[in-house]
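The form predicted alone is given below as one chain in structure tokens.
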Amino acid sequence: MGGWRDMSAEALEDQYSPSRWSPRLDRDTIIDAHLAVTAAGTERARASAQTSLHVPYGKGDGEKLDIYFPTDHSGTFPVLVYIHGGYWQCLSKDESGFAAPPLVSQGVAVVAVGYDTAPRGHMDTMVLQVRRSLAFLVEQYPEIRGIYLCGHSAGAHLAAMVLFTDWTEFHVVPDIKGAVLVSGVYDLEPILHTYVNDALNMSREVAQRNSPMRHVAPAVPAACEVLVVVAQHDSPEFRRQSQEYSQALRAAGWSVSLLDLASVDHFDVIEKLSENSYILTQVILNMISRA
């Protein structure tokens, strides 16, 4: 699997640093550029949906949610869970209600999970939280109907943990019917070699533990449909691990499409789905109007 273990240690750097690949804008500026996006974005979803902002779901400063409610929430109704990016390290639920407008004007409840970065959150700590998020929100919520997840980069490979959870011990197991995993990392190891560890401070047994694709368990007939999505501009790493991650899914059974979408990048492949004619934000509506 491991052209990526040929590489000098500067090209798996550049190859591992999402803001090095975007046409739009220099390293520099993209970062602030789509926190600024993000923010201004998730700043009229507040003004515009009725909310539950910092809901605390366990006792640490960052174990909290947002939760946008659709415009009619008498009924049940499904829920999209976006848990966000930013390498476990920074962003936060607060820049990541932006593609709640488009979501709550057709019926879906979008919640945005908040996880303790790095450093001050081990990997381990993160994936337990968003586990632990979930079962909060099905036991608190008892009208959601379906959940779906949908995470961007980080945020994907959290998500992706999330589908190989064992609920028993969690004494519930969420209605999880879809996932959306954009722009992620599914194999952690590379990352060992690279910045991105300096903060995460992850050694090789943890590393493996937390990487999706070290875990595909084989479809249950209830398993969820799952798109991974990667965006035109993305590294070849993060193509490459998104194709290969894919891959493994299908060859275990699960209902996997890969939509590799043109003309964007790392940072705008998700900061467009505040766009209701956005196509990602058609195709989750689609998957969500199906089940």
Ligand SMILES: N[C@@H](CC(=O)c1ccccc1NC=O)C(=O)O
Second form
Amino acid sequence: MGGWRDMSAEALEDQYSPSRWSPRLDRDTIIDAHLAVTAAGTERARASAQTSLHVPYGKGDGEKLDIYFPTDHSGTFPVLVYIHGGYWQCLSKDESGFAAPPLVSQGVAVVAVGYDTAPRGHMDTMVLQVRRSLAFLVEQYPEIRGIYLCGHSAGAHLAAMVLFTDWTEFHVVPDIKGAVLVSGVYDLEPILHTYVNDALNMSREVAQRNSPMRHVAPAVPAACEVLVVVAQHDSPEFRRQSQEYSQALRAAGWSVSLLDLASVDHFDVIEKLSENSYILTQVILNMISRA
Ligand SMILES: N[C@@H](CC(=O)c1ccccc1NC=O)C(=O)O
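Since we've got the form predicted alone here, give me the form predicted together with the ligand too.
Let's see the whole complex now, leading with the same chain.
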């Protein structure tokens, strides 16, 4: 976990700026393009699927989720819970439904979870909120048969934290059957030394306590199948984090695959989930149908 310690501040900043690594778009336009594409995809999903939007899972303003129901939902159904990225400080559930169309047409519900981003939300709060959203779903929707987590970037980090939850205080144990972690960050320590922490304001202790890499231990039972996905054009640091995290999980007895997707960057690696023909869409559908 150590190479980053030898980097200059500028180099580290570069490595943790996903917008600087795409051969497709330049750094000043790629984030806006990502917002536009995911917002349009979400609008399309909301227009075509049956939905329950802004469902409160807690008392806080930010504690709401959107449900995209399967086209045929007379019986039980699996659910993919999508946790958005945005470096724990931007984006929201309102542009996070774009992955729904190919899934709902195959009988899978999609839930886009909202959480309080920084500076309003603290790292501990975000992790707790996502955990509570799962407990809520299990209690409120008995039709759900099997939960699959999918998170992008900061959302992959939050999904990974959910895998290491002691559910006793939540009074329910969600049946998490799989997790798809896309271009995530699993060790938060390097982030402390970058602009990313300006809004997050994490101490070293908070960063360590919320680093999935530090929770991988053989003592934690291997709960579900994990797919760690990384983009060809993610930065070397992002690629290293995915490699090391997947190796650590495997060494601890988890069933893990590392999927290194060619020809995509940090942003279109997730945007393309709106397409039925995208390889990751098919891999996810396959994971769900095998269970
Ligand atoms: N300032 C960051 C922004 C960023 O990382 C980001 C933006 C939108 C969606 C996901 C992102 N990355 C991780 O959560 C960058 O340089 O790309």
